[in-house]
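The chain below stands alone and is given as C-alpha cells, in the form predicted on its own.
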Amino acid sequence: MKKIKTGIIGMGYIGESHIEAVRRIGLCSLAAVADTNTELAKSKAETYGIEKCYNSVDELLADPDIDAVHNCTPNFLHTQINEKIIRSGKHLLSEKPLATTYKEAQYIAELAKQYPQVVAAVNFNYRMNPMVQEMKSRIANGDIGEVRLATGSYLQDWLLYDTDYSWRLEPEVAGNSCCIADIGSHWMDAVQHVTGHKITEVMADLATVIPVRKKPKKQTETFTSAVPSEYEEVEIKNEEYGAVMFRLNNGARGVYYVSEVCAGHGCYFNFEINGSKASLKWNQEENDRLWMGFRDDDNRFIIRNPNTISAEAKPYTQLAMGHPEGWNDAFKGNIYAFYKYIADGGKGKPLFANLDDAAYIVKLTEAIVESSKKRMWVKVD
C-alpha cells in the first residue's frame, strides 16, 4: 500500500510530539517540516532525518509529494493556515483550537465541506486513550444506565510562578482564553465524546491568578522553567484558572475546574461519569485503568488488557497488559485514527474530532468567557 506523505508546520513543543507520533505509524511517512524559524526547522529535520525542510507554509503546500499536513502553529495562525491547507486539497490535522473565534471556526468547518476529498481533523488526542474508548463503549452499551452527572478537573503547574510565561496568556496570539481553551477544551471534548451528549448551558468563574508576569525578551518553549535573565513586566489578561458548571442536552448536570497554577500537577486530567446504575472514572496519570463504582456490588478497577478490551477500543492499544501505555501512545492513537480513516477512503463517522466537533468547542469556550464576565448562565445554541 502506498504510504501517505506527511508534512508538519510548526516545530515547537507540540510539533515535535507530532513528529514522534507520525514516525510510529506505518500508514504514513514524514516527508517534510516547516517553520518560519529556519534554524529551528533545520535542527528538527536533521535530528529526525527528515528529507525536506521549508521556512513557509506556502512552500510546503506547493510540494506535490505532500498528501497531508499537520498544523502545529500558535492559535492566531490557525484560521489562515487551515484555510490554505484545505484549499490546497491536502488532508488537514490541526492542533486545537480550530480557530480563535467561533465565527472563524464555523467558516473553516463550512469551507471543508466544499472539499469532500479532504479529510480534516483537530487533535483532541485524549479521545484515543484505549480506556477512554472503553468508557465510551461501556456507556453506549448501557453499563452505567442513564448518564446523570459528569465531574472532574485538569490541573497543571507550568504557569505557577510569575517568571513562567507563554503566548497562551496573550489574547492577540491565543485568543480570549488561556486555560479553558488550552486544557478545558480537552476536558469538554472527552466528556462529550464518551457520553454522546453535548454541553448546552454553562455558568463559569474564570480568574487571572498572577496579574503581572515577567515576559522573557528571548523566546522560550512551552513547559520550560528557566528564570529569564532579561524580561519585561506585562499585565496578564487571559485566565490561568476556570471553574464551569454545565448542563448536557439529555438533562444531566456537571462541573469541572482547570488550572495551570497548581503545584505538583503536570498533567492531572480526570473525569467521572455517574449513571443511574453505576459510575466510571478515568485519570490520565493512571491511564491504564478505569474505576467502576456500584451501590450494591463491589467497586472495581478495569485494567487495560488487549485480550479483553472492547472491540471499539482494541485498535488503539498495542502493549500487553501490565506494560503501561502513556500520553504519547494515546497521542499516536489519535493520529493513527486520522490516517486509518484516510487509508480506508473516508467512510463512516470518524472517531477523531472533526471540524464541526472542534468548532463547537470554540463556541463553548466563548460562552464560558461570556458567562464569567456577565456572572450568569449562558445557553449554547
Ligand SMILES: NC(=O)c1ccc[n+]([C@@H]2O[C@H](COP(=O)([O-])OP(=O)(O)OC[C@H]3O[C@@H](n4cnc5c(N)ncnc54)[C@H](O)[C@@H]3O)[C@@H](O)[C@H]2O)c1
Given for the second form:
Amino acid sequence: MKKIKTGIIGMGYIGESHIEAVRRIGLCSLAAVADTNTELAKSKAETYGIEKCYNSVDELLADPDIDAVHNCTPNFLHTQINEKIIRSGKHLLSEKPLATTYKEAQYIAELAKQYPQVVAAVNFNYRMNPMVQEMKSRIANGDIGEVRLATGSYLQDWLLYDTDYSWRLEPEVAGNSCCIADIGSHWMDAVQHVTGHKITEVMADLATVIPVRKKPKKQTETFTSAVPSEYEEVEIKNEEYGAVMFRLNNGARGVYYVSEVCAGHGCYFNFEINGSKASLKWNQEENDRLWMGFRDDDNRFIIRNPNTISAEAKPYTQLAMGHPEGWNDAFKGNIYAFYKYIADGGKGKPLFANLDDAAYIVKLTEAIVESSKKRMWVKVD
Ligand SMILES: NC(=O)c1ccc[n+]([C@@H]2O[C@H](COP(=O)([O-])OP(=O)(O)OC[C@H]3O[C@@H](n4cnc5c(N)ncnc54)[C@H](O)[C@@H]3O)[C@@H](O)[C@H]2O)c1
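Right, the form predicted on its own is done; let's see the coordinates for the form predicted in complex with the ligand.
Entire complex below, previous chain first.
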C-alpha cells in the first residue's frame, strides 16, 4: 500500500505532538515540516530525522510529494492557511478552533465542499479516547436512557501567575476568547459527540482574572513556566475563566466551567452525562475508566479492556488492560481516524470532527462571548 505523505505546518507546542502521532501511524509517513521560525523548524527536523524542512506554507504546499497537511499554527492563521491547503487539493487536518470567527469558519467549511476529493478534519482529539468512544456507544445503545443533564469542567493552571503569557490572551491572534475557544471548545465537542445532541442555547459568565500580565519580549513556548527576563506589562482582554449554562436540542440541560488559573490542575477535563436510567462520568486524568452510576444497583467502574470494549471503541485502544494508555495515544487515535478515512476512500460520516462540526463550535464560542457581554441567554441554532 502506498503511504499517504504528510507535511506539518507550525513546529510549536502541538506541532511536536503531531510529529509523534504521524510517526506511529503506518498509513502515513512524515515527509516535511514548516515554520516561519527557521531555527525552530530546522531543529525539529533534525531531532526527528525529517527529510524536508520549509520556511513557508507556500513552499510546503508546492511540494508535489505531499498528500496531507496538518495546520498547527496560531488561531488567526487558520482561515488563510486552511484555505490554501484546501485549494492545493491536499487533505487538511487543522488544529482547533477552525477559525477565529464563525463567518470565516463557515466560509472554510463551504469552500471545502467544492473540493470533494479533499478530506478535511479538525483536531478535537478528546473524541478518540477509547473510554469516550465507549461512553458514546453506551449512550447510543440506550444504557443510560434518555440524556437529561451534561455537566463538568476543564481546568488548567498554566496562566496562574501574571508572569504567564500566551498569544491565546490576545484577540488579534486567538480571536475574542481564550479559555472557551481553547479548552471549552474541546469540552463542548466531546459532549456533543457522546450524546449525539447539539448545544442550541447558552448563558455565560466570562472573566479576565488577571487584568495586567507581563508579556515576554521574545517568542516563548506555550505552557512554559519560565519567568521572562525582558517583558512589557500589557492589559489583558480575553478571559481565563468561563462558566456556561446550556440547553441541548433534545431539551436536556447542562453546565460547565473552564479556566487556566486553577492551581494544581494540568489537564483536568471531566464530564458527566445523567440519563433517565443511569449516569456515565469520565475524567481524562484517569482516562482508562468510566464511572457508571445507578440508583437501584451497584455503581461501577468500567475499566478499559480491549477484550470487552465496544466494537466502536476497539480501533482506538491497543494495549492490554492495566497497561496505561494516555493523552498521546488518544491524540494519535484521532489522527489515525483521519488517515484511515482517507485510506478507505472517504465514505460516510467520519468519527473525527469535520469542518461543519468545527464551524458549529466556533458559532457556540461566539454566542458564549455575546451572552457574557449582554448577560443574557443566546440562541445558537
Ligand atoms: N488539539 C489540542 O489538544 C491542542 C493543544 C494545543 C494547541 N492546539 C492548537 O494548535 C495551534 C497551535 O498552538 P501551539 O500551542 O502549538 O502554538 P505555538 O505558539 O507553540 O506554535 C505555533 C507555531 O506556529 C508557527 N507559525 C506562526 N506563523 C506561521 C506561519 N505563517 N507559517 C508557519 N508557521 C507559523 C510559530 O512560529 C510557532 O512555532 C492552536 O490553534 C491551538 O489552539 C491544540
